[in-house]
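Coming up is one lone chain in structure tokens, specifically the form predicted on its own.
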Amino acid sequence: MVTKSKSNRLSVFNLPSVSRMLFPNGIKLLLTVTEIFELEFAYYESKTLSKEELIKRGAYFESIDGIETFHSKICKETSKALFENCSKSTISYFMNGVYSTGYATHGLFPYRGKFHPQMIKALMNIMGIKEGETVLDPMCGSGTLNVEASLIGVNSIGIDKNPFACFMSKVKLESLSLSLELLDEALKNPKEIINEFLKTKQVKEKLLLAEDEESKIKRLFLLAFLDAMGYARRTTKSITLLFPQVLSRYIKQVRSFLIISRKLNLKLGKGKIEFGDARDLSMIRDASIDCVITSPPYSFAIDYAENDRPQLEYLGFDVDTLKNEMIGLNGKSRKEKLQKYFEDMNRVMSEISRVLKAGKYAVIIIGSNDIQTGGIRLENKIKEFGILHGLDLVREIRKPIKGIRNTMHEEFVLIFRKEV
């Protein structure tokens, strides 16, 4: 039997580190980058972003030769105001997400379910998407991808079924290009302003649709009003005292990023929100989209009408009537639901490769809580829909799901390109 000497066993050390390993010097990464998943997300983007543009939208990079990276500082400075006035455990949890949630608007308005914004920036650049191309998500949420396209110049298009996700959407995206002049100008009566929404019981369309800057501003001041009014909802204070603290801290993480984006000179992508249907995007041409990034509903694991419920009403829509429409909530039973929520994701793939340009990708981000499917795996279901599509998968990447109360441990980035 052979042994290995001491100073073999020790020479192990001698080596370099994985990050070293992975990348070149005068790389960086974050500090934040522990998951393996992050690692290869990060490989990729050195491998595809000239150092040039890893400084200007790399997304797990603290520094490049030296340089900071765009990213690095604008989630430093507008992740600040998330921390004011909380307690020492939400200081810690905002501080977990300072490079990947926290940053730009994302922290504006927290919403279940939603998308890592800095996976979402690293599969942008993988994919390599260049400045003036469009990306789409169907099912946008809360606009996460349509912020981060912008933030790169590139353009987006949102879509989503949930009138509620579409304001919230679209109030992210237009406060990323506020005024910052005006903006400072209507906090002088913030009693005002909360006594205009407290009286109405429905919010005027016009309100909703109009595109001058003032109107953009009281949107912004809505949302953190509807923010506010969740929070009443889960505990005793009244939602008079708690929107101008909900208030302060929207205003402060916009003013930041439109601080921090002025010195930068950023120069952001142009994105619209829209309300409609994954399972119908006729206002959309065919193969007319650079590159397709969305996140269904996990079946039936979240019922995003009722959890938005407050403010739907609020905002003048009937929640029962929705969920009747929306995707994952249809049926009685747990096998209706899913032949339902199959036959939906069947329609939404044969759409996302209808929209997409050949050779292009289109990247699903999904996971199973199988103890509500009772075992079935509905990545393999969306992989099925895909290859049906004339879409092939050439990637399948584990993302760990953290959180001891998670039922959900893991979800799946697809990523498939379009035959040509």
Ligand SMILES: C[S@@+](CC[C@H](N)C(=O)[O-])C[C@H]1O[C@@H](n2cnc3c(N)ncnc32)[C@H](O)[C@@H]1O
Contents of the next structure:
Amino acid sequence: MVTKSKSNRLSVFNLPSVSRMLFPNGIKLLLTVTEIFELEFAYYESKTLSKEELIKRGAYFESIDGIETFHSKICKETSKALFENCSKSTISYFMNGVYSTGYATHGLFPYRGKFHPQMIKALMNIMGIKEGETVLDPMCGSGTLNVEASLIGVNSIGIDKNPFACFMSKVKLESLSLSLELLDEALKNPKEIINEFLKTKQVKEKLLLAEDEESKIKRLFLLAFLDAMGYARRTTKSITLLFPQVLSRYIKQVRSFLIISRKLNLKLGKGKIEFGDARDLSMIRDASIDCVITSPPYSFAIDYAENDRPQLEYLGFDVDTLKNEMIGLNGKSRKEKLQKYFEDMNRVMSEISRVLKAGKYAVIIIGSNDIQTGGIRLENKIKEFGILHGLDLVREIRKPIKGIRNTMHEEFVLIFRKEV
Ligand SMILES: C[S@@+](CC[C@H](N)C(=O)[O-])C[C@H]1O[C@@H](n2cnc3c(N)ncnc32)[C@H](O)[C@@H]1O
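Please give the corresponding structure for the form predicted together with this ligand, as opposed to the form predicted on its own shown earlier.
Whole complex next, starting from this chain.
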């Protein structure tokens, strides 16, 4: 009941708080929830999950009825490991980053234009994806969807045309279930492992494909090495100097996840990463996928092949050949580039619709700006293609993209449902 004070003004203190209006008693949001879109996703999660599910797989909650959520525990463990000897102010400065993008194995190798993992978890929750179902990202980049799916027991397929992105996704995914004991053993002799990377192309090729536990650990070391290579190009420091620092951060991050995963007894979903083309998903059967979540290159905003040139060349791939196959990188004039981009995205949307089960959801996350596209709104084109291929748009959420390096400042979360 709103009362009036003596001065005849309404007293707002009689109104319930916004969070009390949105969430039932006992639901406590994470302190890092500061954006409107996060509140919106948290609200939808609270409407779709039971209290027990909110504890086990909710993305934006600290505790439910006083019980700390798995998400909070996992993030806390990562923060603890990464900021072991740091001051409280440093920890609180970096905390937001860990809770939204840096927990579990997401923080290994910073990939430009990657998803907000926390939001991806919330999306899977909102769309009612259950343990054992299969989700797909046909342009998986650093494998954010695959890692998130695995954390909540959902199976996944990730596809990318960039072999380095595939390698990175595979490492982030398989590092969730490494043997802690073998990892500690490998740490006794990191030099021996690094020497292997310097050997012939055949040795590297074998390492990329091997499925034994030791090779998985070696691949984690190799990702740290390739990460150090990227830093070395931007600073005056050498790889030899940077590699131990990067490796130490990787190990802390992975170890902390393996420890908390054991404590929580997490049942991880299975993930598969494949090198392939989102315009032709013929390796996937019609109507076999329970949900697609993907984020295409935002027209030609980021050159994903050039960005990863040193790593791709180190692994033995030809960057210029690769560019011909990548969406957003072809055509001479702006007009030609856009035309090719839209042709490609039309094919991608058609393939997404084909592989999706009827009545299930596809989410496309796309940034927009009309400077590079001469006034054309990318999100409107995607909506057009979706509708053309039997995908009804059921919700559109606009959110900010932060960071000064970004050429785009807003992105759209477009939720489609395949016609029944
Ligand atoms: C915006 S990024 C995806 C980032 C990803 N969501 C993540 O969280 O890391 C777009 C991705 O599309 C990939 N890509 C470009 N052309 C492709 C194609 N023809 N088939 C599959 N993937 C492609 C790029 O290599 C890049 O990794």
